Amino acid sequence: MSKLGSVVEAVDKYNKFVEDEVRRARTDKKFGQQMVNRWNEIKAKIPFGSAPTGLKLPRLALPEIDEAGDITRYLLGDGLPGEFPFLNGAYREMYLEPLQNPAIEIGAYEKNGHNGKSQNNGSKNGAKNSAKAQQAEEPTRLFSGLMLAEDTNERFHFLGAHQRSKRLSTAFDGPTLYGIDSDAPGILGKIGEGGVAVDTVEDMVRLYDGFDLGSPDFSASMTISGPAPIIMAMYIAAAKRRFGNDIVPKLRGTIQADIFKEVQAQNETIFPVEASLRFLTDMMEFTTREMPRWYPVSISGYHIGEAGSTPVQQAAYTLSNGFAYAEMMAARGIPVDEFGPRLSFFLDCGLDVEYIALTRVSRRIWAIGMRDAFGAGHKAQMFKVHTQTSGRSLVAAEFKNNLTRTAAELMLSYMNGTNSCHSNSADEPFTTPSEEWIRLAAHGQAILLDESGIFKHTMNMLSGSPGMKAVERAVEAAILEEFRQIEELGGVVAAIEHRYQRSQIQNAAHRYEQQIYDGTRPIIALNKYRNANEEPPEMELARTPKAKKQLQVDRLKQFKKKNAAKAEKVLEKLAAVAESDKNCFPTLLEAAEVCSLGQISACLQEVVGRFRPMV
């Protein structure tokens, strides 16, 4: 049995471990009578703040429960928010704004588990209220890629203006994602399109300038997963060459790199599955010893979501993948608690029902499968996740209807306790967005976080309804059934191989799609209420100028020139160390300096071979 075995059965046995002690409250007297006596003190030490219309509210809500069974599933069931099992939330305070009264300590309210300290989405800074009131890092996390590296930078510094904290996502050019260099034949083309377009170390350089990637205010993440060990190579030397050696264990965010998804799902991978995991495994061992703020995979169910699964699908895939990653990096001998708070996870959210709880419960399945399936510890079982709005949502008919889609997905992301979002661009069915639609998308979040006061008040405000209960226990049951399917096979890889996640994907979106032509799955615009007489809007399509184009070719030439004698040498070191059992992540970094993509992906390809799509 492969560990994810042991996860169906862990989650089996802790469910009735929880059934258990809630007969035990009811029928032992004492027993009871603690678990009250314990809900009471949570309850006595939850401090208050107001409203801005003078309205006191609790920082955390609860049920209005007494009975001592009813205590203990919601106790040992759910959790409070930062305690296990983590349904409520990975940590204590989330999109809360700091108290007025900087003399209350808050997070007091549960002696039983951790430091009675708040914690904010993994920043210090929400540690504790003390004598000065600091306000928990933004959830918000800005998206771009477009042309070449100084119009991304342009674009990032017009995004982050007026954020305090600097949490930016990079998206890559095809030639770029699929480890070719712009001045390979055939490709002049598509350079810039629909992502950036990184060669060098030198792209990496501008696509950054002008932010401290060292500060604890800034995180850069990735979306790039096929020749991922090699720009996260690329930006830990364009971060040298701007702060020097010692930025090394500063630097902060993720890169994808995640190749389960791809070959499930998307397919922009360049090495063979076995020789792209020993690449990906090798940044990882080095990133968790040298990079401790740094997330070396971003485990993506988003692409899953977006290639047409269901959101079960999404995440039973994504869980199952994380466990495998765990399994992998454990087979190396690194302990789990120092790999485990490594792993973050990456989730889509649509508009089905599943999503009121989709999270929720990917963070309960993670920390009980981390922690009696691998033996983790508290922060190893925490399932941290970064929410996109559902790209697949967004359609081209009356498209402005897209800000109604996204500010409800918005909702339902923010309702599951994500730590960082992302929310699309009602244009985005047409072009790269533009700044007119991405500052709209950004304001969504802005207005549900900041204006309203829906989640800046209390946790746990719209948690535990009826419903929501209902879809958990559904969508659970049903995860963990998709888990019984992929170990019968013989455990993720192995399931791979029998292309069982592809051929679900692909049935699914199938259904999908016709359930739109049939009308069984309403698209308001589009096959329900539609506007006959509609013309198309008129569109500014984003496109990179030839000049532009030609300006990257003319700059990887001259790279390459300038670095060829060195290049040289270090790529056969690189080839000959691919052929032994060493870490290849040291010499990528060393490549890196004074190679392109192109160049080094084209040498790795050489001594393992090149990835066969699964079709």
Given for the second form:
Amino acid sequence: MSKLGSVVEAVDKYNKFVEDEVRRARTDKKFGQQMVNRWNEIKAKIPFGSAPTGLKLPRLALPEIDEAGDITRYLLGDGLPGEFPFLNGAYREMYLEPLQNPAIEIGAYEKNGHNGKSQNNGSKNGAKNSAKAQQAEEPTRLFSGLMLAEDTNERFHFLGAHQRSKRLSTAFDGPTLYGIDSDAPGILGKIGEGGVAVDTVEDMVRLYDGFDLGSPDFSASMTISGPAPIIMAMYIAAAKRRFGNDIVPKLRGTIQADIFKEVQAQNETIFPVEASLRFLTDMMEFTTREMPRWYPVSISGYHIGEAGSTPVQQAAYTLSNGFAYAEMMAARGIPVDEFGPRLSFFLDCGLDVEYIALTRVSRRIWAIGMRDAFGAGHKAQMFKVHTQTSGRSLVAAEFKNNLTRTAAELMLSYMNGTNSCHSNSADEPFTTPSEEWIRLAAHGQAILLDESGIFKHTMNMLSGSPGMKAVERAVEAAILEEFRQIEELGGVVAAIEHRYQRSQIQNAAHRYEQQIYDGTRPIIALNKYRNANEEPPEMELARTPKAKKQLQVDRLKQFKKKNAAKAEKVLEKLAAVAESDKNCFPTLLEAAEVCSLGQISACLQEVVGRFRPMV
Amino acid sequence: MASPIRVLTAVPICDGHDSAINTINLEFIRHGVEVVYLGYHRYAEDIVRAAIQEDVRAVGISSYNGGHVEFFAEVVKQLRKRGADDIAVFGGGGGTITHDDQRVMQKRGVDKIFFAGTSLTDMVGFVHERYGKAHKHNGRNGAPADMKLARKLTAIEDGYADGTKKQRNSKAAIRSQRSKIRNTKVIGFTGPGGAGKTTLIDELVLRLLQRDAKSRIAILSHDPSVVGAGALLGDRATMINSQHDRVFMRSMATRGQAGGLSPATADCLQLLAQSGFDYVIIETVGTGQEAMPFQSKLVDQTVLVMNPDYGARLQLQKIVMLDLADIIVVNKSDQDRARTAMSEIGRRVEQNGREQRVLATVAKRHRDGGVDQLCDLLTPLVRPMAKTSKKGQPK
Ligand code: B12
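Mind pulling up the form predicted in complex with the partner chain next to the form predicted alone we just looked at?
Next comes the full complex, and the chain you just saw is listed first.
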């Protein structure tokens, strides 16, 4: 049995445990009374805040139940926000407005930070429940990248201008995503399209110019997986150039580096899977030890969902990939409580009904799996997630409707308690967003979080409601069923080799398109209420001018010339280390100083081979 | 019945957006089209080479990561340069290809762009209507050898499809040709689905190309036709080393024939064997236990590729190819069961009392020693020094 099998068992067992406890609360008077008392205590401690209209509201909403069994089911089965199994939220207060006069200290609602399973192994996550009450930062994080480093830098400054915290999210262009240099023959049209061109450490310096990389208010996210360890090394090299060696432990951010989902959905793997995983764990080992504030992998379902999977497939493959990474790290001898808190997630949010609860359920399964199958403590149980609204749900026909779609998806994302969020621009089907539309996309989030009262005053807006529960139960059961399928094939890696996830996603994608064109899936203005006279819109396109592409090539050539001798030496060393079973990352750090991305990936491919794509 | 329409589909270099093309491939094959799928992240040069060798009627490109104006135009230009101007280029990229772009692209020779919001049915209809007719010429004078050969292969396949050709079983006829093709080694690969034949062959090709800087290789690979008579011919997508100027690859659909090959295979193989290649490699679709696909005397050596996890030992008795194959490869030998498999298979072939080799490989591993060994067994150790005579004639 792979670890995934134990996860399924753990969730089944936990669900049974909850029901047993419910029965006990109903039959064992003393225990029942204890639960009721706890419930009353919690309720008594809930602070009240007031809306601008003067309406007083509790900062935590709880279901109106008073029977011991129901209370037990809620507390153990769902958990309060910030408490195991985290169905309602990773943190206690998420996006709530800070209290004007905090009359009550913001700690746990309960004296000992109850964890839901105190009888069995409460010691693992018991007393030192250090859940932060609130998210310290604004959750808005917009994915951007266009043309050359200086252009993207300008976009970053434009987006960050009004935010307390600078949370950048970097999109790279095609050649960079595939570890290819801008001067490689045959790719000229792709430089700086769909993301920023990065070939060298010098580009990396330009890219984040003007930002204080070591500041606690700054974090950089980099969406790249195939060549992630190389790009990570370049980021560190660039930071050292600007701030000296001491910067390294202060660096904060995320690199996607998720190879499993690349093979399943996003198609940017450049080394054979085993080698990719090795370079990845090399990097993770380094960042876990040397960069305590860095998230070295973002386990992503977004790309799976966008490739056309169903929401359940998305969550199931993402979670199972996550458990597979945890298994790999554990196999390297890194303690689960060291690497667990450094794993983070990235999900899609579309308009299908599952999205009402998809993230909530994912959080619960992750927590139970990590605690009971991996023995993880509190921090390593928390599923921390970035959400992006669905790009695929946005269509070209009467594209301004995309504003409404994105708004609805944002609403769902925040209802699920996402920790950070990207909202797509309405011009998504056509181009990397122009300033006009990306500004509206950012404003969409501000309107929901700052302007509206929906998320400011009360946590748990829909928690425990009958509809929410129904969706949660159905989604959880379906995800576990997917786990069983994967387990039957021998676990995540074996299932990948069988093309299981890929073929499932492709079939779902085909069905989705078919449903659009046979009308069973209404898409407004495309197959319903279509305007037959619609003219193609005049869009502002973000396309990289030829001169800029040439500039990138010229800069790269100069860099290569300047560093030729040094590069040759360090590449030789890198090849030797890659040939051995030593950790490559320290040598990658050296190489990043003097070599281009393409030189390094070619050197590694020489040793480990190229990725063989799957259909 | 006329031959199914053959098209090639691909996604450009530095682009992994394959969801649209995967959906379109599925739709095409369910509506009678044979799709040679080259995969994502592909150079224009690879697309053009494949289109010519596969002799498709059209190339469908799905592009999302920008640069489409340049990329599509480059494919058209290279096709024209190589005399294949009758292979049309069409495609789409959702909203990323604008109407203005389309106008420029059409000026540069692109046939048709499908915008966001086109139904799958419309695309299938277009392909049937526009690409339903065969190419007009059989490779113009001065057309490259690849193209002439490709068009001859099409003629053979078409002959079987419309009934003008019937399968012969005249071994004698083939034997009489045999003397003409002594310089070509023909190797047949077969085995159950999922054993890793395609990967193994591609790794072998890499080694053959490296060992001899001049050698030329032909590959005839097979995939099953589906209900609706189309087929997804996807081996090229995984055979990355075989997309090479010294490799001629042709993907064939079984077109209703059981046993792992197509009705036209024997004739196609014969043509390839006479065309001056050093190696001709033929790969069957995944086969069952009773299959014995290589009846033709043209095949010099046969390789059975197996997965270590074939089930109980008793199953081995039923596999006919274990009696016939010259070499048995247990691929994926990094699996737990490999050791047992090797010894069980070893004992099974001992019964045959003839010289058969059993090898263990891990084809997916870079520079795998097992594949090196296989390569040694397939290449004659002493190769003729230089070719003194014209291609196709005995030395
Ligand atoms: C799905 C998607 C993804 C998925 C892809 C999953 C996969 N395996 O395919 C994921 C999330 C992985 C992804 C990643 C990226 N993406 Co993306 N992605 C999209 C998205 C949302 C939808 C595209 C799609 O598949 N639609 C479904 C298809 C079926 O419909 P359609 O596109 O409308 O196409 C129709 C016709 O044109 C026609 N058609 C299409 N192709 C062909 C081919 C033939 C032969 C025929 C006959 C017809 C045809 O068929 C369709 C049916 O009508 C678009 C935005 C959008 N809403 O369109 C962005 C988009 C294409 N992506 C974009 C970018 C930039 C990226 C990234 C580079 C981001 C980054 N920097 O990391 C990466 C690169 C990924 C890679 N490996 O190359 C940009 C491109 C911008 C540009 N060119 O200027 C877009 C436009 C989004 C944006 N505005 O920024 N992406």
